[in-house]
Structure formats: C-alpha cells, structure tokens
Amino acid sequence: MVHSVRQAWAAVTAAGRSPRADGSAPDTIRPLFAADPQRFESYAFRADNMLLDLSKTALDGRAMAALLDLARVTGVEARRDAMAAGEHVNTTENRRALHMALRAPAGATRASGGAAVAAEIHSTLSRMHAFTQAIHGGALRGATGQRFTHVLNIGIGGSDLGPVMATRALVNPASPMTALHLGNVDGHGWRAILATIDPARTLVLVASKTFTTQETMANARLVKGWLAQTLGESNAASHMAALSTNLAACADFGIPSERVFPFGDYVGGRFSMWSAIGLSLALALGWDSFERMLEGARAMDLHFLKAPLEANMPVLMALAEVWHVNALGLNRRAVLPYDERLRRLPAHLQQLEMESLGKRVTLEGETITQATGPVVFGEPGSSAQHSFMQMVHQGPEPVPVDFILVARPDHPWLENHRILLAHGLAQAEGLLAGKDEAAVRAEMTAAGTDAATIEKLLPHRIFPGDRPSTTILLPRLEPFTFGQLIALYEHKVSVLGTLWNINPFDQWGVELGKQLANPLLEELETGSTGTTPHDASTTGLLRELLRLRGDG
C-alpha cells in the first residue's frame, strides 16, 4: 500500500509539473474552456440545492484521475465510514471524532454514534429545547421578573468561533433574543458589551468543556462579578448556565446541574456548534433554526457518506485542495462570501482548517515533507475587491479563492442585491480571463490615449489571469443551507487529513501558548523578571512591560 500511495502521489505531482497534450501549461485554465465548451457541465457539482462549481479551476481529466486515485488508495472512504462507526480517529488522544452524530436524527443508524452516545446526545438535546423553551416561553426569568431578551455567551476559540459566525449569519428581525459573544480575553471586549445589555434581561452562558480555559474563565468572573455587583451575590446564578462537563467545577462557580449542558469529549471545539456549544443559537434564533441548522448538515452528512467519490462534494473539494496546494504550489486561499451576513466565516474556516491541519507529522509521527494546507484569510465581497484583491489578480503568485453566491437575498433592495452578484461574478470571471496586451492597447487608444502614455502603462495594466477560484452557490441563505455549508467544509478537512496522513482532530500546538503563558503570568502579577527562564527577547520585552506599566 506505502508503493501504492507514493505512485499515486507522484501521478499528481507530475500532472501538475508536466505539459497536457495540447501543449498547455498544467496551471493554465483558459485553455481547458476552449477544448470544451461544455466544461461547466463537467465539473459542476449538486448536493440538494447547492451548487459547486470546479470549472474555473486547472483540473481536467488528467489531474482528476490522478487525484481520485490518490483518494482511492489512501482510504478516503475507508477512514470516512470509521470515523462515521465511531473508531477512535483521532489516535493521538484515543478519541473518536463524532459531529455527525450530534446532527444525527433520533432512530439514525449510520453516523449516530452507537445507542449509548445517541441517548446521550438526544438527551443534551432535549435538555436544551426545554430550557430553550422556557426562556422564550417566560417561565424561566431573571432574578428581578423580567424576562431574558439578550443572551451573552463566554467562550473562545470553537466556543466563539462557531457560535459568533452562525449567530450573524442567520439572526434577522424576528429572532428570539438578542445573541453577544465574549471571546477574548482583552478587558476592551467587554467594556464594549457593558454599554449595550441591562443585567436584569441578560442571560449568561460560560462555554468551556473542562470549565477550566484560562480566558473564558476570567471573562466568567467578571461577568459574574457585574451580575453581583447589579443584581446582589444571591441572584447571580440565576442569570447563568454552562456549557460543560466539569460539574464540580460547575457547582463550584454557582451554577447548578440543571444549568449545566455536557458534550463529550469525541466533539472538538471547532466543531462542536452543533453540540450543547449552539445553545446560544438556540435560544438567540429560536429552536425551529437550531434544528433546521442541523438538518442540513446532516443532509451533508448524508450525501458524504453515500456519494461516489467523483461526485462527492467535500472529497472533490478536497481533491482541488490538493491540487493547488501540493501539485501546483499554491499555500495561500482567500474565501469571500458575497453576502455580509457571512462575514465571520473566514475567521471560522481559519481555525477549522489551520488548526486542523497545521501538522508537522504524520499519523506515524513521521515529519511530513509536503504542505499541508493553505494559510487561510478573507473578508465578504464586495468589499474586498477594494483590499486584498488587488493581489489576487496581479501578484506574482496565484491565490486560490472560494467565491460563495447566494442567489435570493433576505432583503427588499434588490438592485443593491443585483449588484453585489454582480460583482461576486465578475470577480471570478476577471481571474479566469484576464486582461493580456493587446485588449489593454485596444481599450486605451479607444479612450483616446496617447501611444508614449500607453507604453508607459502597459505593463501596469495587464492582468495575467488563469488564477483558480471554486464558486459555491445556495439558493438562500438559511438555517438548512448554513449548516450544509459548514458540513462541507467540515468534511473537506476530514478528507484532507486522510489524504496528507495526518489527525485533523488533534491541536496540540493550542496547548503549547497555554503552558508557557502561565509563568509569564506569575511574573506580570508580582511584578518581578527572572524566577523562570526566558529567552533574551522575552525578559527584555517583559522588563519593559513592567517599567512601561509602572512596576520597575
């Protein structure tokens, strides 16, 4: 199999370096359109009403037919239905990998985690409808009588990440309750929220599994402290419930049991939403949208698991991942979602993805001689056609982009809507096409140029074009096609990690910053440098920070 696998490997290596038949460069996309104006059809892929459209990158029968080769024989679909069997994926914890199972139905039979974690999921679940329920309903009220209109959720990373993009992507004017989120731990965060909420209509969810993260559990008693300090020590408690498994920590803090909704430890936070962690959606979007969330990723879920491969649309993301990243040596993708209501996003597919697969090493722990994975950045479209753009179009090196349509708006303004699609279009279509010499020259003596000033700018007004991009479209934007989205992606790194050979589930890098951050923090607190040890950069910015604060 090793032979296997590095013959399959070298097929895509030399797909990508070596000339097609037709003589055009492997990179060069243009081309493919003109052999085959048909070519839309070819690599336009469905999964209910989504749409993902490979046209508008380099791959063609060649490349493809290597890449699925390489998924054949690294066990794409063997260690996709093991994680969906509930073995223990991720090795180097001894954990298994089960987020399909929380968007599981009940009564499911694949990918629901066994009886035993399905009952218990199931039970999470009805726990949080029934307090979901209450909330909305009234019977549940903070300490004064009132009712809770806003709902602040204490977490970081996965417990920030996920629930503070699905809140501003799916929120609208009918929503439940008003959603705010405290991730970081910089005090200017909160200040920023304490000018907005009335703690006697505010409820607070502390969201860590092991109630012990650092920052979320600084953020929580300073929470708690205003809670005190406005509704008196006694009444805090009423205005919070946690999102854990650490029950004695829990009851330690002043949060009961009943206040306190578990997810195990086979959910990783980045992608946990779907778990006890989405509580804060519930209650800010209303059950009905939780629930609708996780019908569609499990409609993912679902087209994952049984679709071929060549028609399987996480696993031909990936492919095309693969391609750009280890075939044709592109380490960079932006993501730009033409619709402002996904503007966090980016920030989540940065840590799905970077975390996920910032690996040095192999399942083997092996050091790994390839990349894997690109750097991850964007911003919504259209507003970044006036940022980073320029670089996409004219920087020496191509970036891949995900350019994610949304076909009906939730809005009235449809010429602004027009617009934007527009613009989402174009933008795809400019790095496809480009813009060479002789276009330049023909659009510039139209307008009436001079020639001395046409061939001094010239060159600055040549776009190269062939630059690759992946458009995904939906019909709506809405709690079903939000959670197909973000199931993809979720898969698409799943299948990464079996085709890199590495854990996608682990994070061991996290921890690192976490180790050393607390000596630092000892020092900080007295005020003093020296008792550990630091390198010679670190003990002189820490020197100055304390003369800078006033302590030496």
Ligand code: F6P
The other form holds:
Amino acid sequence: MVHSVRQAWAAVTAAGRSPRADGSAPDTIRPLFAADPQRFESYAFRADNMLLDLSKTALDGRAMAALLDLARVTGVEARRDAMAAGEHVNTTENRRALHMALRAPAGATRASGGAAVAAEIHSTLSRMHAFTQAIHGGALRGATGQRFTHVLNIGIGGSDLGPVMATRALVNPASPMTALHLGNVDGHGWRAILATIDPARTLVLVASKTFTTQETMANARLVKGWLAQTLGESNAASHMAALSTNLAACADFGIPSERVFPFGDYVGGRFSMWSAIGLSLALALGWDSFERMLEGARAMDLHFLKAPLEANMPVLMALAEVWHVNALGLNRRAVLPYDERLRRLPAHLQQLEMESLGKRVTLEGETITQATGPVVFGEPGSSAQHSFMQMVHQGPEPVPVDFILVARPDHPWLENHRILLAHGLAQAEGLLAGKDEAAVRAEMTAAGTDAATIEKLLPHRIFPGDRPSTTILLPRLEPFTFGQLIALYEHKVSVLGTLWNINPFDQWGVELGKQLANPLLEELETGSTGTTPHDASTTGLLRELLRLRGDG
Ligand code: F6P
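Given the form predicted on its own, corresponding form predicted together with the named molecule:
The complete assembly is shown below, putting the previous chain first.
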C-alpha cells in the first residue's frame, strides 16, 4: 500500500515506464492476452446489464494496483460521498454538485443532499409532469386552439447538448411530439428550423441556467418576435416556457411564473439534462421515457456509490484514462458509438469531459505539472472507420478508443445490424492484433503480388497493433440504459477531477471569449474600428470583414 499522493503517482508513472516482470513493454497488450486466457473475465465489469471491457488496454495487475492505490490516497470515495452529501465540492464557485439528487427518488437521502433540495427537485418534477400531461392530453393548447405538435428548445452548451443527444438517442415512431433545437446563434440554424414549423403548433422553451447567455437570449428574442408577428403580440407568451435558475430574468423576459421551471445552482450546465432542462425530452419522448432515463442514471449512481473501487465502473474508467494520459502519455481519446442514434454523444462528451477536465491549476490554484483531460472526439461507427480511424490504426501515436456496442437494434433489418456489430468488434480486434510484416508479406504473396511491389508497399500495409480500446456493451438502447451510460461518463469525470486534484465543476475558461466579444460586437454594429485596442491580426480581420460586408 502506498501512503502519499506523490508516491502513488510515482508508482503509476513507473508502471507506465518500466518493463513488466516478463520483460514485455508496459504499453503492450498482446502479451497480456497470451499470458492469461482468463483476461477478458478479469477485466470485464458489470453494472446491472451493462458491461465494460477494459481487457484491450495495457492495464495489468501492477498498473491496476498502483492506480487503485492512487484512487485511495487521493480520496476518491470521500470526495464522491462529499459530492453526494451536498458539500460545496465546486470550490471556485462555492457550489454543490448535486446532479445525483436530480434522479434520486423522493425520500432518498444519501444522494439527495438534503431534504430541502429533494423537495425542490420533486416539486419541479411534478410540475413538469403535469405540464407534459396537459400538453399531450390537449388541455393546454396554442393560441389558436390547436394542439402543440412541436417543441423548440432554445439553449446552448449544457442547455442544448444533453437534450439534443437524448432526443436523437431515444426518439421513436410513437414519440408524442417532435423536438427541435436552436443552439447556435448563427441565423442559418433558425432559418432551417423556420422552414419546418408552424407557430400555431409550436411550444418554445428557453433553456438557460443563467438566462443571460448572449447567444441564447438573442435567439429567444428572435423567436419571441416571430411568435408575436405570426400569432399576435399578446399570444407569444402562451407559446413559451423557461427553464432556468434565474427567475427574475425569466419574468423580465415576459414569461409568467407558472411557465417557469426552475432548478438550483447546484446543477452544472453539462450535468443538467436530468433537471428542468430536460423538459423538451419529457415532451418529445413522453413522461415514462423521461422517468426511465432518470431511473437508469439512478441505477448507475447507486453502483458508483456502493461498488468497491476495484469493481466500480466509473472509477475504473477514470483509472484507465489516467493510465493512458499520465502513464503512457496518450492525450487524445476517440468515442465511437456503433449506434446512429448516439451520434450526438461525442459532442455531449466533448463538453462534459473537456469543459470539466480542461484545467491547468489544482484546487489550491497551483500550476499542474502533468497532463489532465485528453482531447475527446468521435463519430458513430461504422462511418468513423471511413474517416479518422486511419490515424487511430496507423498514425504515429496510439489513440485510445471507447467503442459502444448495442446488442439488439430497434429496427427489423438484422443483417445491417450484424454488419454494424461485426465492424465494431473488428475495429477493436484490429487495433489490438495489428498486422505484422510476415502476415502482410504472406497475404500479398498469396494474392500474387510481385516481389518488388511487396517490398515497396510493405511498410504502408503494416499495422503496429497493441493499440488500446475500451468497449461498453448495452443490451438495447432505451431510456434506462441511456441514463446509465450518461451517468457513467458523468461519474468518470468527477473521479478524474479528484485524481487530478482539479475542479471538474467550473468553466472559467469560457469567460474570456464572452468578455472580448462585446466590444467587437459594438464595432461590427457601428462599423467603426479603433474604439477598442486589439492585436493587429484582430484589427486586420475586423476591417476586412467590414469591407467584405460592404461597410468598410
Ligand atoms: O459556455 C459556458 C456555459 O456556461 C456552459 O457551461 C453552459 O452549459 C452554457 O454556457 C449555457 O449556459 P446557460 O444555460 O446559462 O445559458
């Protein structure tokens, strides 16, 4: 057992640098499979009916022991419990991080952060439920008396990405309403939506934790103007609702209190789709689906809270990330869901992981000397195989991959699904096995290739192998398993915050751009440059934009 954080880190990095007892390099995976026929069983972990396979990484007994010691000495369990208990773990904003309370049943105490919070959350949930029922049942209709058939969610970042991802993942032919999302301030997005909706049948949700985000408020004003223009000034408000912590700003915007669905400042944007921010999901997918999604997340919360570190899925995923980033120096990770419905999962994870873990100072404000969150990117498989997977297989640096496979589809075209799964499995298998010179030579010879061509092409056709991947298996993609999956990543992020001693719940890095945009906006509005000093490049670009726009 290692006793200090410094020693624990030293043991982790040593495990990543020094050869194993059998002489194999610490980043190789094939020798581990060769030495242990039970490796899959030892490195596959289960929570409910979800499976996490870590066997195709270079983790071995020595690395796992060092990483688990790191988890113990950095206080992963204590920090997890402090978060669940409602302590102010978001130290730089002096806030709690109570996303687990959002999916705790009324009366649950451990993950609820206190009775007051639970009461607040369940009061909003019952109002969301009643509102959803009234809309679906036709008791609440638009100004012209027609039923609402479309819900337009206006929000950005965490007030957009979770709802968009969940809608795409869970929408089905029986879903009661169509959800549309206006995230970007780019008017082209609004123009595309405008072509598909009828104001008389559209309910607009302004989703903004702060209700001050410039892009969201610009879009909200635009859409409110459209409602007023098409339905009459006095009818616009009856087509709108707000999802926010800022009740005063909602009132100022003209949304009556019975149409405001609040949540607490203890919910971070990227952890918020379980709160009022999920209202578009309840409307689009149905209340039962929304509740099942919360139940799935709750099941993962309970696993996270109860499972011992060595069998705790989010903890193990976080440890595998530390292994890749800090022990092996791999600072990128690809996410490939082999399910088209999860196509916005990589975008959600980009915010969840990079906004949370892209930090350069510790909780104490000291500069971090090691790498923190990796760059996360991804696309659904098998499409991704035909774009960036070339780099993952043969680029100079390995890129760890998360593969997400779903056993049973919700469509009847089983051959397509078999092809999809075969490709997912094959990618992970190929990254591990690679293809060596002898195999390439034999393959080309058997194909009748002449000796000179073989020599020329040989290096191009070799795959190094020993490239790590993690596979998550879901029996089916449905609200419950989807909730489990997203909560798994949320908890992984919070554990990494503890391991790296950073605050995963703040996002000061997005503030600078917001501040700098204001004077630039003024200059674009007035067409006059020089009022605010900029670097020569920004001034040059601004002038060029004004000239190209025709006012410079
Ligand atoms: O860009 C920073 C950020 O604060 C995100 O963390 C958040 O999800 C997003 O903006 C939207 O903020 P709001 O919900 O307050 O409009």
